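Below, in structure tokens: the form predicted alone, a single chain.
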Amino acid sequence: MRATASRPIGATRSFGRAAVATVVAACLGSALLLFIAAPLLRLTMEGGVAGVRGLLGDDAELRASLVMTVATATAASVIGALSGTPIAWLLARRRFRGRALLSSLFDLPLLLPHPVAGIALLLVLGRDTVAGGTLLAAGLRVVGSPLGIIAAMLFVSVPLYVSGATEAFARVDPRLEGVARTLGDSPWRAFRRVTLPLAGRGLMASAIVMWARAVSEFGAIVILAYNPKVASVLSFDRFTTYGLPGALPVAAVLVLLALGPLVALRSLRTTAGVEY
């Protein structure tokens, strides 16, 4: 009899310690859920008007801004695809002495605070170093022009996609690409025809998340080139000089153009049933 009135003693003293633990994990993802949706909801309600009248209208430093923003993410985007592809499939075929230290450079600069990384890169491209004033010699100057804007957006946002590409090439079967070769296709025939596209979509979202990470960019772009402004470093630079009503524009159309590598994201997952 005390066995049998004790199971539902038991029972009942379980179901009310999950009950409990369901309510307080429900209020922490509540207060978490709360604690990111309610700056950029105030974010963009108080100055995403205002942003979007200026872009459109009388504010042609924002416009110059933002461009500069979209065009240099571009390029140091196609820049590190085109040279991270390689190196990605390299880390997801390839088993070789220095592959852990491989990888781990790879993954340093995202452990870097980004002042850090905008100063490692001074010393290497600065005016008065070899790399520098060789580059300077040959007409293109780094520090303070769109080049250097480049090479730090390259820096913090290039590991990114060599992680995510080299998933998305450990995805691919490498019995696929054999049955490729003994069909008579090349090494690079292979990859171009089954490895590259079985891998696309992984590719395209690391490169998304790649020119994401650029744009939002400040810290080693304010270091190596504060002129000509991009999106983040005019609201840092109208935040400081007329305070917050003149930073909220800036900041409010910083975060509509984080909407779009969303919703690019959301695409690929949802056509190709995979969570990227």
Second form
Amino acid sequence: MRATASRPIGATRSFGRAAVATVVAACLGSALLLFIAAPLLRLTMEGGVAGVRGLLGDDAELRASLVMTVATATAASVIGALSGTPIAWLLARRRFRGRALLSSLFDLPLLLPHPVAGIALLLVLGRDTVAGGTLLAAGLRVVGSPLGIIAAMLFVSVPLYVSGATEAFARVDPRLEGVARTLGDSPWRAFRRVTLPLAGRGLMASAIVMWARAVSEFGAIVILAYNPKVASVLSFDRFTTYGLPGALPVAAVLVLLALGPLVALRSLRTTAGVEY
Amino acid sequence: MLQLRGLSLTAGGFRLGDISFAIPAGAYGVVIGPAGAGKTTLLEAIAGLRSGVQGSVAIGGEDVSRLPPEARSVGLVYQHAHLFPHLSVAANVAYGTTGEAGLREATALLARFGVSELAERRIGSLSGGERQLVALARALARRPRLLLLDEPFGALDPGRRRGVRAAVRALQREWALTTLHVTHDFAEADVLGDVLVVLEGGRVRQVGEPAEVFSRPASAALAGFLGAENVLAGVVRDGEGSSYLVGVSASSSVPSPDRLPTESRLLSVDVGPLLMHAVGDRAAGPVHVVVRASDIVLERPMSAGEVHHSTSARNVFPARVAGRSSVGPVTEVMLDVNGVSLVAALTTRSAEELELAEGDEVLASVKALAVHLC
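Structure of the form predicted together with its partner chain, given the form predicted alone:
Let us now look at the entire complex, which starts with that chain.
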């Protein structure tokens, strides 16, 4: 009789199931990766060179739209960060009546179809409204102006900042602030010396996400301010006017523009050693 | 001096209720209590870090109840140090100080705790014990009027714990720094404390000198919490005993005469089938009898069945050894005294010399003064 080395039957089955699951997961993951990467790669390859050439050369409209996009997105992000930070701190640190409602209110724009966001803004900031009329009387036109673009960008992107910043503040142990207070700090000084530096990376990452979201906005902007054209509106405009070849360079430049914040975000995550 | 009067606070579902006690100026107070007793909450309330606090907190005779934390001159060390992770060790210790003098103080404290070499290190690279030392130095660098310690030695290994404990106590004495230290470590409470506060369920259950509190707990539940090995239900007999002049005892757990009630007398207490004697002023009725294991003396009977014995102890019982367990120099002997279980603690050498084995007959004796009724 010959002795044979054998693996328990249960172990073999379990190993087999794990192998199948790994293969299925790898296939699904690869398909998804292809689904995301293929259009972007194709777009960049088809329109990238023409886009960059246009940007550096004769396409003044593309250049202007890009400057407008970056300027308005930056303005919206600065406004969002300045006004959203105190709210984020409040949501992270205080328990009060209506907190859930406030939090939900800030999440709501994320769930709205973006043209609906534009329509809602138009109802408040349009020429015939109290706010819009007052601003117009003060020489600040919202509809069809950079101000309108900033308003639309702010509306759709600031929820991302508030949500990220709330998390960043929540990750800072409140007892650190307490210790700082016992060491002589006023609440504001403790915030400045302890909370802000510790939440800083999270706030910066949230601001970058907000900026990227603002750059990519189209639906709300097109309702509130078709002109002056930001890059997303220009790509749509050229698509409807000149078809795919006309839209490709603008679209490719937008993809390249999105790489900047993406790299910055990854760099923040790496140096912080945590995922935001 | 730290004086709390009627300190109350509700946080979530927890209530810290009517806390009143005083720690004399320059004294070392220890708050002991089980997990969830409200010890950390109490320290935070004293430091001014809790809102909705009622009652008053006075530090050095000044009522600080309405002052913000930064104006109370309190140093706080949490159990997990809570160092600022974005600053170096030196920057942490000097955080609350100003100018050159502050930096010198910070450097001196690091040296005093033997961690000068850590000054430029990042917090993330420190061990738990090192963090605690840095947190202590940080809290002390401002020379606070009151030091609040929340289980500060928990992260230290036993060897280092003894050293740091001694260093903190020496510094506290040198600076005459009023200190309140929260712990659940009985040994720490006994070794460090001038005043012991027992906190349980958000309320102060007993305040006194550690030896007094440990030997004469206010209730059976407290006796159990404080680690009393023998807590037995009994009934004080009616009409027995007479006015009694208590003698001075050398035993640390036996109260000196001035700590006993003025109307103390020798009482007879039925504990199951046993008749025990105690000194106190309790009226007839149900009580709990508390006897520390270390207050029980064991000896071999001269002859089989010997009960009457020439000794000053009022309580002498023939007992049978039901088991024994040794931890280093201390041996606990489980006794069966006519159906009542008692635990005696003696040195392992004594246990070996007596050659105690399971089933052996012994005589267990306890002074009446060492029997506490609550």
